[in-house]
Amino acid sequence: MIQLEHITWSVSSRTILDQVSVAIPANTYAVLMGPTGCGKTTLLEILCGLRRATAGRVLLDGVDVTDLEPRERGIGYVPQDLALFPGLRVREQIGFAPKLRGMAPDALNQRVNRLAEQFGIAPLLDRLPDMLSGGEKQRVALARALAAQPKLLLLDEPLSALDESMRAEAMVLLQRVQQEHALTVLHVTHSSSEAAALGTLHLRMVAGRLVVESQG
């Protein structure tokens, strides 16, 4: 479960998030939408670590993160731009995090491995990102952020840049991502029929605040 208490956020004098409240229960699809620089991203940087929030609390299942670095937060986050490491090869990006932490090296094979084959990139295991296609850049952001098996995925505008055929397909990647590892997922987007097709929690931002309009 993610629980935001009174998160607020000021720079240079203007309040971009205003006293946000919202609990999200476990294994739930949550979408995120609202217009361009009404603070969506910055509330992910916040829950991710990235960002320090000017006032509030970040809970996730109860526990409070609020002054924990990123990665002792167990969550996965996929940045709009995918972030790709510009000189490690596929397996590498999809390794990183758990390699960080320790993990014994034939654990760590077999751990990319899985997810490779999972999201149909075992090919292009030795490729370099500039060697991918937008969507395969999507699938390699995905399944490294899913590597160091976090509780909550956070996903900011992940298929803006895909065409209509290839964001179809996505969805129904998404979708058997978070069923398959019973995540938590915040999703931000500015597609109406993205959010409808994979949102079961749809949230707004509106003049800072968080609006439930609608759940289940």
Second form
Amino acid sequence: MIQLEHITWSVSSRTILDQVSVAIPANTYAVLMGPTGCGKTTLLEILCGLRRATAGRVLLDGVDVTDLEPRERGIGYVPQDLALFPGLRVREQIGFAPKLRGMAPDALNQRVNRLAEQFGIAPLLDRLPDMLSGGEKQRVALARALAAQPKLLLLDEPLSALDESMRAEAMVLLQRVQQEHALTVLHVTHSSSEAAALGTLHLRMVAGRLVVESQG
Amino acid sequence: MSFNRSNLCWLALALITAGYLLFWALLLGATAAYSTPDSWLQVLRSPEILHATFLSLVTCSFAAGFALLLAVPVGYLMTRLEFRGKSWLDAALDIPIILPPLVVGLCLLIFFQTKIGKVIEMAIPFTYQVTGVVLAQFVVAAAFAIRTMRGTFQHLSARPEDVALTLGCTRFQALWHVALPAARRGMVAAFCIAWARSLGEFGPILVFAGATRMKTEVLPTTVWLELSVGNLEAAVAVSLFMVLLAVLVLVAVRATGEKV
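Right, the form predicted on its own is done, so what does the form predicted in complex with the partner chain look like?
Starting with the chain above, the whole complex follows.
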């Protein structure tokens, strides 16, 4: 369960997020829509701890994580540009978080191979990011986030760079991943069709406020 | 009609550029023609010049290495953290670039006459020592290395580091595991630029470390010493050798994809 309580974000005396409050139940696929520049990405950054809110609290499963570092929150984040690590091979990208936590090499390989199989990127494990297509990069970014075994996954327009056919395929993949990993997902999108196909909870940013449009 | 005018404009600009390059070619050509390759080799083989060459290569490498060690954290801080007074600090970091070189040497000399300076010199002597050569080269080279690393980090997106933070990294680990591997070309460029800058350093070394033959004499001081005794041939040979080293560094920097 994610709870945002009166989250406010102001910059240069302009309020972008105004007392945003919402509760997203566990295992929900929530989609967040809103016009460009309305603060959707800022909200995701506040959630995962990359940005400190001017006011308000973030609670994960009832625990106040407002003052915790991003690494202490157990939240997976896939930004719009996917932000793959330059110079690291796909195998190293996926194994990044488990290796950081000191996972033994055998267990690390197992986890990387399992995720690579699940995302259909096993033949790409030795490639660098520059040698991947948009769809492949997106799968690597998702696998990398899930390798850390997060409870919550934040997706910032993850399908925006994909063409129509790949987007449909990616939506099926996202649904499958959410169910298989029992994840709570907050997915930012501009696409109504994407929101309709994926979301069980539909949120919209309106004038700095968060409105629940529908709940499936 | 406008096409022709446009061509004329490009031609004029190309002529200005070619004129400037020609001027430099004439300068170097005239210097090179002053003596023969045989006499260059003879000069460069003399024990004093060999010592100065060796000392230059060693001190420049140490100065550039230390400059890089400073430039990476400072460059990262200046690009990734927003704080009050940042623009002032930014300007302050460029001070060694705009200071007259002799003033830098004088500042070093005076500092090591203060109480703090004397305490430091009890541990590591600097004034009129080889370590002083490295320090004099470092203070100016570091400013250039910082500028290069700042540019490098500015061109790298901070997003991968943000993602690394959510994957379990501390800020230091994000720098070490994500930013530094991505910035390695910039680091090579910063090292080369600092090295080249150190190689040409003269004023601060002369004032702070002196120009003692077979002790603190580096290539620029050799040129000055030879000129002061009227040995123009030796000064020319050493100068051309320094031009060759500078060109090699420029090629190395260009190979990294960075610009000086």
